[in-house]
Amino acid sequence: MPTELDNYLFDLRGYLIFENAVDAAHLAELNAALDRYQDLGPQQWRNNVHRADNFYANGTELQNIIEAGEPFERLIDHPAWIDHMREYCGEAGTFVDGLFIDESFATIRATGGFLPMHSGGHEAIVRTQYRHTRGRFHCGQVNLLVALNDIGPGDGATMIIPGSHHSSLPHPAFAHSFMERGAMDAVEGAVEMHLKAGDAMLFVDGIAHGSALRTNPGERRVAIYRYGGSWGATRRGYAYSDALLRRLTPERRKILQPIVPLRAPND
């Protein structure tokens, strides 16, 4: 369960780091499963995984990555962070208590890749809102990023502006268009989040974030799961396959399908 210090730091900074969250054996399985999708071309599908690169410099983006095999299914309710998600965005103790993963993807970023700064508390979007009221957290979306390899200086690390989920004013860099912002390296107040393989970073999506420019050779690999309340809907319209839903544990299936479709008999 989240500790009092976890809750304080999450409220203050907008993020938490879980070191060694995913063990070496599981990490090897995740990377091996990801290897099997590296040959997908843009807009191609395999096993309900879709390569849909979101931004040209962000690298290869494999959407619906939960469908890539059992190692990715294990991340759905991973004990390192699942109770934090229930506390921060699961509407704990309310009549809509529960979680939903509205997007899951992996990115593979090569040299020259980056993601411009986006989000921030000033946008006040309900889907990505940060709220703590009457003793409860009510976050619209909280992200979980797992480092599948080491991410250090020059590796295109995720960058955030700590505390910006509380900001009602936009950072001056937002005056530029998304395409003009470039990497976050030069953004005043932004910090790089260096992670070891197997570390996980939990952060509210309302925090201003993006990435540094990758200057090193090789590639940066991460898996990202976006959690929200049980009342949510998939961000991009992806549907989980019947085969996946059938083989999941009841606990995992309830996170991917918290509200089972209600149909008339013989429909």
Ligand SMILES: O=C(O)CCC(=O)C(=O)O
Second form
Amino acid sequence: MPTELDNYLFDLRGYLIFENAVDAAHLAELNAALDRYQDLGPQQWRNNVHRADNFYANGTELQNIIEAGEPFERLIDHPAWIDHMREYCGEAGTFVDGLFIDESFATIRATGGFLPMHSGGHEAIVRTQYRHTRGRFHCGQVNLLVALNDIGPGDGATMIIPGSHHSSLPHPAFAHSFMERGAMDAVEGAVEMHLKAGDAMLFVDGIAHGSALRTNPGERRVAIYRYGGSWGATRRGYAYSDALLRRLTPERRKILQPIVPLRAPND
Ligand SMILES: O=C(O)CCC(=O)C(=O)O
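Show the form predicted in complex with this ligand, please, the one above being the form predicted on its own.
Everything in the complex follows now, all chains and molecules, and the chain you saw is the first one.
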């Protein structure tokens, strides 16, 4: 369960870091599973995993990575963060109690790669909002990023403006369009999130975030799962395959399909 300090720091900063959340054996399995998809070309599919690069400089993006094998399924309700997710965005204790993963993807970022700053409290978007009211968290979307290799200076780390989920004003850097904004390195107030392989970072999507420019050789590998309330819909329209839903434990299935479609008999 989240501690009082976790809750305080999540409220204050908008993110938490869990060190050594994923053990070395699991990490090796995740990387091996990812290796099997690295040859996918743009817009190609395999086993319901889709290579769909989202922004020209971001890197290779493998959408619906949850379908890339059992090691990725184990992340759905990982004990290092699942109770935090239930409390922060699972509407725990209400009639819509429950989680839903609306997007899962892996990003492989090579030299020259980056993601411009986006989001922030000033947008006031309900889907990604930070909200704590009457003793409970009711965030719209909380992300979980697992570092699949070490992420340090020059590696194209995620950058965040701590506390910006509370901000009513846009950072002046938002005056430039997303495509013109460049990497986040020069954004005043933004900090790089350096992680060791196996560390996990939880952050509310309504915080201003993006990434630094990768200047080092090699690649940065992360998996990102976005959690929200049980009533959500997948962000980009990916449908979880019947094979995946069938083989999951009931607890995991409920997070990918909290509301089972109800059809008239013989339909
Ligand atoms: O790739 C990154 O480091 C940032 C990811 C991100 O911006 C997001 O999950 O919305």
